[in-house]
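There is one chain below, alone, in structure tokens, taken in the form predicted alone.
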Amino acid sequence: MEIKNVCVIGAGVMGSGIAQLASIYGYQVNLVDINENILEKAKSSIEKNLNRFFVAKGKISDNEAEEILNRIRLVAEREDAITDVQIVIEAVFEDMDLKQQLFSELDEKCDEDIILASNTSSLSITDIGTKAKNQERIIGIHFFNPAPVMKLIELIKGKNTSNDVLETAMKFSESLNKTVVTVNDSPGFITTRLIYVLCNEAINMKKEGIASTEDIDTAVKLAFNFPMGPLELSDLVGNDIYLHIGEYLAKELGEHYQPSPLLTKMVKDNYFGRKTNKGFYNY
């Protein structure tokens, strides 16, 4: 099956980034969200990103940016958005119950040859598809933020994902000019499992008073040539997101992944990071 038309469910930061990426490479995209304000905000964000990172840098022309925008259709009705597409990519909140319900509904309403993909960064693809009947068409396509820029895609094969779906998803992912790694289903996959451990251990170091926030981040950046330190990264991703991931990994993989008590306290006190203008740093 050749993919020409894509549906992206969820018009937040990741969903709008995936929609922009797919459109840049010529796909027609239906971007879905029940909130009209979020849809309009997503369109404005995509337009700004195209102008700032592509037009202003001479990578594309004004006309090409307009064509990219015109390939993205904002849709408030999900059933309308899944018509005449070959793949549906969900980018909704990282919650197992929510995703299971969504994939159950998509499985019921989408034609059987449509691929159903999750952009989850940590949740088991097999578990996400538990309530669906046609589980062989469910796969994980984990993009990284910002999706139009980051070079990696993790392709996660659930226990029931068919080889045909894996092959088609691989071709689609590579068509977006990405390097693709294939992962057998496991909580956290490769990247989230590793980066969570690093960030959580850095938070424990902060709690123990081993070094200041700035010095922990500086040490990691200069020693390992990372673009940002683990505490800065936790603020960027969202300390609430890392807490949610840690609780899930601890439940699935053991107490070794238990979130730092400092992380739990910070989230309780609304220190989410950049989104609340306060975290390990003030913004």
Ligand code: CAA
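Positions refer to the first chain, counted from 1. Since the structure is predicted, the reported quantities are computational estimates derived from the model, not experimental observations. Just so we're on the same page, rigid core means the largest C-alpha set that superposes within 1.5 Å between forms. Compared with the form predicted in complex with the ligand:
- After superposition on the rigid core, displacement of the C-alpha of G273 between these two forms amounts to 2 Å or more.
- Relative to the superposed core, T126 undergoes a Cα shift smaller than 2 Å between these two forms.
- Rigid-body analysis on C-alpha atoms gives a rotation of 9° for the smaller part relative to the larger between these two forms.
Can I have the other form now, the form predicted in complex with the ligand, not the form predicted alone?
The next block holds one chain only.
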């Protein structure tokens, strides 16, 4: 099956980044969110990103930026957004009940050859699909933030994902100019399990007063040639997201993954990172 039209559910940071990326590579995208404010914010952030990172740098023309923007249709109704697409990519909040409910509804409403993908960064793909009848078409397609820039896509094969679906998802991911790795379903997959441990340990160090925020980040950047330090990265991904990931990994894999008490406190105090303009740094 050839993918031409894509539906992205959830217009937050990841959803809008995935929509932008798919449109850059020529796909028609329906970007759907029940919250119209989030949809409007997504549109202006895509427009701003295209201008700042592509037009201003001479990578594309004004006209091309407009075409990319025009290929993204903002939709408030889910039923409308899933019409005439070949793949649905879910990028809603990291909550198992919410995702199970959503995939059961999508499975009921989408034609049987439509691929249903989740961009979850840690939750089991098999568990996300448990309420759906046809679990063969459910797969994890894990993008990284910022989605238009990062070179990797992690494909997660659930227990019931078919090889055909895996192959089509692989072709689709490669058509977005990404390198693909495949992982068997396991909490946190390869990337989140590793990066969460690094960030959480940095947050523990900050809590213990071992070094300042800036020095922890500088040390990691320069010692390991990382583009960002772990505290900066936690602000970029969202401290709320890392808290959810930590709680889930601790439940599934053991105490070792328990979130730092400082991370819990920051989220309670609304220090989510860039999205609330305050985290380990002010924005």
